[in-house]
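In structure tokens, one chain follows: the form predicted on its own.
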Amino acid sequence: MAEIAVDVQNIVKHYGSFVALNDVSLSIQDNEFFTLLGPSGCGKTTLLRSIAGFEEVTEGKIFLYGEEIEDLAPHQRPINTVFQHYALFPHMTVHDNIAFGLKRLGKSQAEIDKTVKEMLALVQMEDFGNRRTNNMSGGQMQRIALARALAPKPKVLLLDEPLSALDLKLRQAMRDELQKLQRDTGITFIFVTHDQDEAMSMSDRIAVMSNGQVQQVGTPDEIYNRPKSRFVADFIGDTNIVDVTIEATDAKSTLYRSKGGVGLQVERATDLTVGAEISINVRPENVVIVDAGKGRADATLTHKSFFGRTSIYSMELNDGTLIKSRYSSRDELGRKEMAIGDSVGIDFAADTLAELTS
């Protein structure tokens, strides 16, 4: 079993009467790329700053590899942070920026020069040591900030939305570089972002946060395909959510009834009882359009949007519930033309449906 790098236990953080973190607990494994994901104001940066020591927690405990650290000053924690705007020293060379933390630790000049050389190679900037940072691109400054943070060999590296200031193409390239850096160094990365694509593409596991609480922790696949709450399902990507009541269930199937009376029979048992009011979630790419009368329910085609690589079909069930289906352009080949107003059926595999109980 993997060693626990950071263990957050029942953390509470108050700013006056405002509760920024409300009983947050989670464990982050050694050598894990772990992401705190959520909308602005959800508490993810406050949690990151609490781990770093920049915020004092109101209640709770934080452990770093088994050592309790919530009362330690930031410089006493073997943790480094890469900030959103890098916080580089413009009057210093790249070499001196990277060397700064090593000098404060009292390292010898020979060790400093050796480490700086290694860090420049790690971020593929070997020829930039003598240049100043004030005329460099965003991507170059990002690499320098990473090299400076990694140079003291911290046990944990915290990254507070470090890609948000970059343009889209560079941001996508830096995702791959961050993943490679994490694998190459073996350091535990804790990454904060509001960008779902960043979180899904880079992370080993994700904690989705809202209103100062952790809503769900899981792998990208678990978060996307098996969300535990309506918030997680709706926040992560595009989806279909239908409010239903469980009308009947047995060992092999469940009958869900929408608020408007549409029944959806699914070949899968549920742990919930008859009469339970929940929501069900199916991603658009898992909704298949079939002939009317041959699916789980009938619908009327109301809109089609073409996005190049994909097309989105919008449909309305008989009770007015809107359902979306996504097809790739390749899947569209050979599909018969459908006109707005056509009657169709919708279908989906039973294992692509998720029950949302909160």
Contents of the next structure:
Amino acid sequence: MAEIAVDVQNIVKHYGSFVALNDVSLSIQDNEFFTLLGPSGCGKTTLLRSIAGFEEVTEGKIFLYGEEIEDLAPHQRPINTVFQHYALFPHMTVHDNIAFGLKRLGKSQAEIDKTVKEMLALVQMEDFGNRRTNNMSGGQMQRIALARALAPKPKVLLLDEPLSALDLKLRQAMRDELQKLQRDTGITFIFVTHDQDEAMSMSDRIAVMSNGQVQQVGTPDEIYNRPKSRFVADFIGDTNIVDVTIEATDAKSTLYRSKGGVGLQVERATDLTVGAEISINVRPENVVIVDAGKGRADATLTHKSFFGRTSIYSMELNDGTLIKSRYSSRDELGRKEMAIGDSVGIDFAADTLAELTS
Amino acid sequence: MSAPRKTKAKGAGNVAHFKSLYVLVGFFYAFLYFPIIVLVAYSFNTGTRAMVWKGFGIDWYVKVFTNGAILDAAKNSLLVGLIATILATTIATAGALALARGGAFRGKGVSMGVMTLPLIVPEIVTAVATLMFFSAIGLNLGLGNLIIAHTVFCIPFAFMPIRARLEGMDTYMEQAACDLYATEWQAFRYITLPMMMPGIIAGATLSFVISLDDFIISLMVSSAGTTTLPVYIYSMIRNGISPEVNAISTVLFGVSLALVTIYWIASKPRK
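Having seen the form predicted on its own, could you now give me the structure of the form predicted in complex with the partner chain?
Now the full complex is given, and it begins with the chain already shown.
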């Protein structure tokens, strides 16, 4: 088990009567790219600012490599932040921006100059040391902000939606760079975003948050393929969610029955008991369209949308439940054409189904 | 060929299309600047009569700069202006910081109003009130009386550009500084203060110009030996307009123009 970098224990944060963080606990490991993901207002930024020291927590403890830090001022915490709008100091050169934290730490001038040079090289901005920041592009300011935050070699780097102000192409390029930067420096990154693609493509682990609580923590694969709650399944990507009751279960298979009476037999055991009311989740790309009568359930094709790379087929089960199936254009080659109103069967591999208990 | 078409049909709403307005604009500038141009031109007149042109020369400037009474008045003006500016700018900076960075406190709106109210109080009212107040408490500090009076009416002028500057600065900069191991005092010293400096320079310049040009309050509060330049010029005019007045007024105009230019450059929003 790797060392724990940041240990958040039962954090509660109130703003008057509004509860921004409701009993949040998280363990973020050393040298991890960890992402806090959630819609706006879910508490992810409040949590980040609590770790940085800009918010005083109402209750709970925060440990940084074993040391309790929730009562320390921001300048006493060996943690640096990349702000959403960069917050570069406009009256200073790029060099002085990056040197600011090092100066406060009392480093020698020679060491400061050396580190600033290294940092500029790290973010590929070697020639910009003497420039001011006002006329730079968003991507350049982003790199300077990164260099400035990394220069004092913080134990943890916090990133508050740093890519949201960039245009799409640049945002995608910066994702790769951030990931590489994390690997090269070995510093623990805590990244805040509302963009699921950003979270999925960069993170070692993700904490999905909503309403001031952590809904689920896991690798991108776990979050996507094994969501535990309706919120997580729905927030990450497209999905099919059906409300069901467990009708029968044994060591090898489980029978789910939808509210409208459609039965789904799946060759997989469940930990839940017969009679439990849950939802089941299958991603559209895992739903296979087969001939009527040959799948797990029969359905009628109601709509087809072509997106170029993929097509989405919408189908209705006999009880009216809408099921979507996604096919890549490659998979469609040579498949027989289907028309709206056709009777079809739907199938999916047993291990692509996830049970959502909340 | 048909009649020439109106080519700028797209410019509906552009007031430049109302040609007759240019005449009005012409009148406006003429009334505003013609007297000043005449004053400046006649300050280079060599004749002894103020309004009869004899020839070009700087005789009157030489006279002004060798006139002990004028130089004393100018020295008073500069001294009062300088000290009042320093005091007013310091107070205004503290006030603007309290209002923009002091969080919410009781009486914030009232403080803002009280700070800027002197701008709309008629100057003669302030002048009479100040004179009566000083004599009531028996304050007799010579130039000190003038400095106090000038500091007071300069505060709102210094306050406005500083506050405007602070309003445009979000607290993320200070947060970033604290995040980079600066104490709150260091964040203020290295980030807040330098960033608000253009506002402070603008406020100080404006204060100095206002102090330098002030007449009514200075007339009431000054006594023998503490005459300021505008008050002295007025006393000269009462004895008939001499070309010396043109020359000293031109100097005052030049100084004010230079300072206002500094103010304008300093208060220009950063790109």
